[in-house]
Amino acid sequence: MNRVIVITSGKGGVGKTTVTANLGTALASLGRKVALVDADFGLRNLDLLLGLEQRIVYTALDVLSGECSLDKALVRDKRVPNLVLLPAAQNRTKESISPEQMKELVEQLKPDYDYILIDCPAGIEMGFRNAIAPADEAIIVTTPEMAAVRDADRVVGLMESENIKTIRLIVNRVRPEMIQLNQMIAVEDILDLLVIPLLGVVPDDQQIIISTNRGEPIVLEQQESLPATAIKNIAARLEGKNIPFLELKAKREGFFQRILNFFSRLF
């Protein structure tokens, strides 16, 4: 049985495309056949995060126009044999494709893949409508910021109105130190606000930026890091496994750092 999951957020800049690239890689590493669909026409980035930008010849629009077959447009990841990318066209706008055409593309993918992950563009306009049209499930990505959580709440309401029943949450870029100081919304408070099941919590880490810039998913490059472990655990939960959530703790400050913090509060 295949699963079509749209990964969305409402707000841009929350790490949704990073989650898509790494989650797809993690699922493929478990032996599942995974197709990643970039639905961000005009501003594609999923290929960059996977390090596949130089190998794109055809795009989804070429398939729809009949210029090439679906198989020719799919870019295969040499590191993970079960993973393919269907890239978006970079020189077109989101209005270049319709929800019906997105459904057509996904229907063509379904017979060959266990998971089809759709990377949804930011916002709730035409690109969003296209991305959610073929989906049976949704993963909402948010960060512990009020603007991101508010936008996520709006997206949850839209998903429910489209009869997408299975909606789950990933809280990304969590910093335990800031939560401890009441400078960042706690995960528990986000869950109270959004009232959807938690799929995973991914800590903030500079290694994610480094791996993203290299076009190497962190689940491959830094396999033992906390973010990689968090995403691999999310993949396992999607597979139905009961994996406990990571216990993210604030780093203990050194003696001199505590002194600096003390005087900074005074002045």
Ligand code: ADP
The other form holds:
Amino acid sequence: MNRVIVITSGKGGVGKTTVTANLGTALASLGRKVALVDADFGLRNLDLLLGLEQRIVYTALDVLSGECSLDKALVRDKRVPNLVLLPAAQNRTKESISPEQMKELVEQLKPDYDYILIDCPAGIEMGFRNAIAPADEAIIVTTPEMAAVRDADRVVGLMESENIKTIRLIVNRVRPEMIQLNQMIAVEDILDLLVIPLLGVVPDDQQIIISTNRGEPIVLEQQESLPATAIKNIAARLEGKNIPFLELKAKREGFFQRILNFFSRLF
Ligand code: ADP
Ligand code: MG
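Could you give the coordinates for the form predicted together with the ligand, as opposed to the form predicted alone above?
Zooming out: every chain and molecule, the one shown earlier first.
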């Protein structure tokens, strides 16, 4: 199979690294061999989300400089067999690696992995170009905010000009109760704006922040949560399964909110 997928967004802080860590873990739990590549040189944090930061000895730059073999730089996740991380260097700038070098690293990984997921840095500068260079597919992550959707739209255009044919969307941090109150852009409206197929919707959930801080991907937690189900469904869709989208229902509104709604309808 050997699929190389870049997870990107344009805007920072929308959940790229969270999606990369959890989707990679979910795919590995399905028995796939998965390599996660941190392309965020300078601001790496994929290792933190995976709880692997203490185990990093070498980084991608050491592999490129011939300091160590690729195999030695890969950090293996002890909780999930078949999941490895290729760490980025933390104290270097994004210019310390070129798109050609990124391609070279991914080519070396390809024979051994079913999925190579590349966590892209924010922006559309050098780090972004490095991250998309080896990719055949892209997952665009956005939140339901105008600034994020506009940046996502720009990135979709750039992907198309890079000949990345398969581009799909994840809408992250969705809050149904806000959409119901017209305080948040609805997923359908985002799809109308971006015109790319939807891969999944992930609810805004504080469990994600807790799991991030714990260094334990939410998809591994004993107690199945809504965001974990959402990510597992995305993994299954990537595998070609036809899984219906989760219906994220708003909780029943409080009395005060219903009164507010009633009045807002009068105006
Ligand atoms: P990016 O890699 O795009 O900069 P991150 O994955 O680092 O974004 O996420 C930014 C912040 O948002 C983190 O603190 C993360 O825990 C939080 N976050 C991401 N997705 C969700 C979600 N669905 N619900 C709640 N918090 C989230
Ligand atoms: Mg990130």
